[in-house]
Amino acid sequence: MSLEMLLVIAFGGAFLTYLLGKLSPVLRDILAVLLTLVILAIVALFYGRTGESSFMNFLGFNLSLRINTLSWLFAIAVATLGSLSTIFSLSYMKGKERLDFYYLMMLIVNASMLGIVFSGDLISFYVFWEIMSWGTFLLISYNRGPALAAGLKYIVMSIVGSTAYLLGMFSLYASYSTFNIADIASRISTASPGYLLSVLVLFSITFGIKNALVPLHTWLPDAHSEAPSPFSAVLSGILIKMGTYGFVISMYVLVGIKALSHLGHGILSFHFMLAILAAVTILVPTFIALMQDDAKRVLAWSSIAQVGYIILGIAIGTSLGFAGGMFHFLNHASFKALLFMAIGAVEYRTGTRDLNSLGGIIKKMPFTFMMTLIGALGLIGFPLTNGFVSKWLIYKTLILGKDPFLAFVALFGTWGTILYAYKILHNIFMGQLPEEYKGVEEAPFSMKFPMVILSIIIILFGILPGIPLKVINVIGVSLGFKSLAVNIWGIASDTGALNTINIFSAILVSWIVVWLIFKAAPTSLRVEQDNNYAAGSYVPTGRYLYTANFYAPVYRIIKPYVIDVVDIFYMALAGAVRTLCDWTRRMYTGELGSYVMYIMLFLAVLITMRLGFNIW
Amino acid sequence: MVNPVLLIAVPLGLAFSLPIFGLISKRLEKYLPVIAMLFNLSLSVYLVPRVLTHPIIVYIGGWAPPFGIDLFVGPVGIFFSVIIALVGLLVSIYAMDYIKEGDTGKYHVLFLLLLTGAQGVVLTGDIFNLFVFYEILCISSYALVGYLRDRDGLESAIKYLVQGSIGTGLVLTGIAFIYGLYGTLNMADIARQINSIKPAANFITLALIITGLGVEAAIFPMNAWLPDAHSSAPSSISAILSGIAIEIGVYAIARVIFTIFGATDILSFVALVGIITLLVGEMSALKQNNIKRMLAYSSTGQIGLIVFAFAIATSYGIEAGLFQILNHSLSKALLFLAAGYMIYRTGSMEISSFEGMGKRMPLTSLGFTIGAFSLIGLPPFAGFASKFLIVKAALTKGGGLYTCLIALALVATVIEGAYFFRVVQVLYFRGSNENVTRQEAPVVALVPFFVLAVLIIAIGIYPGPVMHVLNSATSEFVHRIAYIQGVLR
């Protein structure tokens, strides 16, 4: 099976099962998943392979698609979330409008995404880049309603970012006369740091857009609240990946550790200030977060704060940082979907997904709650979850590289990430159910599915770490990196081990302890929540818990301090530029002479040109 | 060997002779013009392989050039050829069911003389010759858009005439400059002598000549008609003119600079014209809520474009240039047309008019949507090649300059970005779905928009065909003394 098969697989299904759900829905379905778990096969498979091949010409150019550890990871990653995010669609999407399209849709965007991760050249990368942009596009755009001005934002942001794209190739292109990414790699030391830096910058704008970076950020709050849940998923888990992939490709890859660390010294240094801004990007989107009263909103933001803490691993640059941001990356993906799934599953079954309006759901919807306490808990970084092994890698970077503000930073980020999660955790599942949800069920078998998946590979991640980070050590050591002592629980290394065995081990002893403890003590009596409310008198009915404003005082704190203020600046902009625009089209005043008069006045122009200053 | 006059002759003959048929049938009218493209395009594709070898000149009354006219079938000639003949074909076909109100026996015969006169800009090689066909298009342009007789119609209608026949009267006294100094119309011959811009008389002959040309061509700040004039034409027209007859007003100038003056020198100053033209085209189009409006601007805008790929005048940005008018044409035709059956459909032209478009017209809007995205350069689609090409072009040239244009060119790709997406939510996602019946456009209709989709994909993803003809075309432009030695033996 060749790399170029899997793309007409990918691309091709994609358009027969929008055919075919013209047929029959049930048959769409069904081939919908079944090609979503091909490609996931195909990918696997094609574990451990290197390659490089050309598919077709254009414009004169050499098309490539390549393989090697680092697209494979991507791909794999792309692959699960994609077959998951459809099986949670079935029942997800049952009954909306237009299925065909949005199959069609989702499809299309996986195939596109890795088109991206498999692309050999920059054009190829671009052109699935763009696919990717459109599909995405629509996709969001598809709830009606506010995901307009969302999927709006989202695509006038990404085609600023495909410009820059467009700037940063061909300037590669002119000094190197290809496309191709390992050829432009094994010319591009000599280029001066000046250049490097400028078409290094170029591209952190596309990446930084789509990576929703502070200050690129501001299309992704909305658009992954507006979103469809299971594609919000996608958007969360692996989309925005893609900008990751694109700073380790432009970074790593295009211009290369060593011509990296000479674009300027210390605190001035292209790694230190993209470091600064994964910093801001994980500090104020954490407390914006915590304000959001809107579940895929608290969601959004978080993912904002947590690729902060990937491009802060990524940038940091030693083995051991970019081992880190590698692996949140793929921990980040699988929690963030997990977490998009399980509040899709709440939504799908209350029909909301304010957090001031729902409560106690716990009991109705035990699962739900155990896979969003998971995920969760990997959010935070909990000992036992995938979470808290990339976390722990980033701090250890940032401690070693004795970068004390950053590492600061890092850590406060959690202590917000615990708040707006135990939010989350509180809001929808605990305190009194409300009467409107009373009948409400567990969700659907084919929502279940996915989400047990994932939370496996959360909890598996993080007991077994070593899985992930052998294959995300043989990256790091074919870009240049100092290969990682990894073994099967952890790192080893001189500076400090990581032993989730032993992590474990003491989890399960001081469990223990705690159990026998509580077991020894007298037993506690049970009251009735009702009953503890109302000191075992009479209960009122109706609603009288409720979970509003919750976080008040910190609120109060630091509500002065979190407005998204690029947002408010680029809207500005926005109107600005529209009215620029509307004062330009008045110079069409309806008025012939005013016509006439440009006409005369462009002639008089060229000749006063020539006659008065002699220019030509 | 098919005589390549017969490109001019057929459609003029059968433009002149439809009002003949009309006695004998009135249904018999509007297959004309399918047929005369028809031919065009066979004819056309049929001379691309030996005019690619070896451009065919043919001597009109066999007066051998500089004392006749010549026509001379070279590539760059063939490219537009072909492009006037299959846009021709498809919007006479869409026009078949289209066009029902009015005098159509007018209508179908303005509508030949307008591509009469389009075909012969592009293969004669005589400047006053070129001057005639170019009043022949102009002339049956100002009356197609008049055509519905209403009042916006009649009054951009006048406004085009008034500014057009200023346009052409620049350029008319240019001709009268030339002949006056060199003696002779022959552009070859033109050509021959004219080595530089320097002398005051020249420029100034250059300087009405541009100027003219640059009223039909809609190059900024000569532009203003056109919002007014392809807004209120049929939708059939509107297609026409922008997705040709301004096309063509490039493709003049584009002579009279390279092959004719060899003016290098002004390009820096076009180019900077151009990108004007493209910004102020694609900002007035921003906020507009009337489609056709929209789309007129849009059209500016994309001239702009193109004027500013030629400017570049490497072989790259030439090729690019060509490559532009080619998108541009399947893509604004597409959108026109499409445009027309869901205002017909709607009674209005306002966007906002348009929602629930994507269930009530599903393949129309499909159409406008790959016409859409193909103008904003997004691949797979034609509009990328043309796009890439540029950017390549541009960043190839070198300089802060062009560094700098590039950049407010993709600036202003970002605001066509935004005001198409803005359409392409309003047909598919605003408003409710609900009660909306299937009122899909008839057949006739849905021919030419499937053939420009297909094409529209189909050279987005296989540029290759396409751009063995380009490269011949932007070589007759580049090799100025090539094509004075072919025409003058």
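Between two forms, the rigid core is defined as the largest C-alpha subset superposing within 1.5 Å. Residue numbers count along the first chain shown, from 1. No experiment lies behind these values; they were computed from the predicted model shown. What changes on going to the form predicted alone:
- After superposition on the rigid core, displacement of the C-alpha of Leu19 between these two forms stays below 2 Å.
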Second form
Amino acid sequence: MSLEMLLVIAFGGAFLTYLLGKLSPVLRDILAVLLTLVILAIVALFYGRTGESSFMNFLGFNLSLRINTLSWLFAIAVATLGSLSTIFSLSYMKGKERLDFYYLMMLIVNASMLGIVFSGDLISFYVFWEIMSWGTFLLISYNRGPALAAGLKYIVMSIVGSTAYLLGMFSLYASYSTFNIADIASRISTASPGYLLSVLVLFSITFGIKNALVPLHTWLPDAHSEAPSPFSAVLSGILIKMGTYGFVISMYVLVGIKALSHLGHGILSFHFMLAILAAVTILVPTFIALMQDDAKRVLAWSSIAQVGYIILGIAIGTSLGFAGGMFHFLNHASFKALLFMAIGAVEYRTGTRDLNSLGGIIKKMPFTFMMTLIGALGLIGFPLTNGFVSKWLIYKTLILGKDPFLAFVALFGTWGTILYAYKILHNIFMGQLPEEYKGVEEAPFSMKFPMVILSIIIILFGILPGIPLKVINVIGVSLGFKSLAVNIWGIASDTGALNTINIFSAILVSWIVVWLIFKAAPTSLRVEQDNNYAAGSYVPTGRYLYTANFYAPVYRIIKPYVIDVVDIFYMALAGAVRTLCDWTRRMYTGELGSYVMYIMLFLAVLITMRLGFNIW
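Given the form predicted in complex with the partner chain, corresponding form predicted alone:
Partners and other molecules have been left off, which leaves just the chain.
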């Protein structure tokens, strides 16, 4: 199977699914799921393949597709989340309008992401990038109303990113007379540091917007809160990681690790400045997430913060840091997609995402609680989850690199992550069950199945991290990094080894001891949910918990300092542009006399300026 045929199947299958939906919604759903599973199987079989082939001629330029270990890793993540989100959609989207359009766009976006990671030239990359961007806009705007504003905010920023990409692409073509990525990479080593830096800055704008890197992040919170939950899982899990892929391609494939290390010195180097931006991206969104009461907005701000960890690891420019950043990209795709699906399941059954109106849902949705707990533990970086391993690699990189500020920010971000992860678990699942949710049922099977698969991935890669790390190590070596001593249980080094089997054994023994203690204790007495007290005060029936807003003191402390000033600036800029356009529009009166007056005023200004220059 060739890459060309894979993309034909992906794009052709998307349109066939749309057409089939006009005949039978059941057949449409079946075909959508089968298509994503077939794509997943094909991509899985591509493992170990390398090569590049031309697939068409566009205006005299040969467009090519290529596959290597880097592109395969991103492609398998795209295909996996694409199939799981489609299965999740079967129940979640049932009964909604325009489902033919929804599945078409979901499949088109997944196909375009495959096209991006398999592109061998800058033109193909751009074409697939634009298809992905506009498909994403349509899915963000799917629910209309406020979703349209969120979609417009996204697409305006995407257009800015695309413009920056085009400038960088044509600059490279003007210098090297080719759009082929491999050819440019082989010739760019002779370029001046200033030119390389200018290209990287342009591409960083493009990929930083898609990656939601501060200060280019403002589209993401609105997009997540308005998009359908199955697409939110894709959007956070893998679509924003196309920006991560772009950073890796531009930094370590096009420019190369050697040239990158000479772009500036010390704290003024490109990679360190990018690391500083990543640190800010970790810190500020983490505590903005803490102040949100919409569960999806909490996860949206969390996604921005976790992207900071990914870029931080990649930007540091060491073997261990690169491995940590790439592994965290893969891990974030699993636990954040799981969390969005779990929140989607709660919303599907209760009709709300408001954290202050829920509570006690564990009594009705214990499975969803368990999935949310696993996702939250992965997000925090709890031992025996994949998030623990990737964060450990990033922490160790920063400590060994003697970057105390960056290490502190990364650790502080994790403390904040614990706070908002606990807020989600507590406010949704703990406490009393409100009367209106007495009849809530567990999520249907088509929602449970994707969550089970993702939870298995989180735990499997937490206990056996060597499975993905071996692939990531191959990628690192191909990009010029030193090889790491990877084994199935972790990574060994001169400064200490990560061995998850030891951690697993210690935690297992601890669990057994705790279980024996509880087993030996007296039998607990079950009481009614309103038969309890908060700070010595009786909790009345129907009241969730006195502690529903238990972070209120923290809010009062941090709220004056944790403000999204970037979004405020962008909105003010948009308002200024709108005002300018309104005044410009008023000049077009449709009266000939007005236009004659404008011409006379313009000539008067020119004459005045000329006379002024003569006097000077």
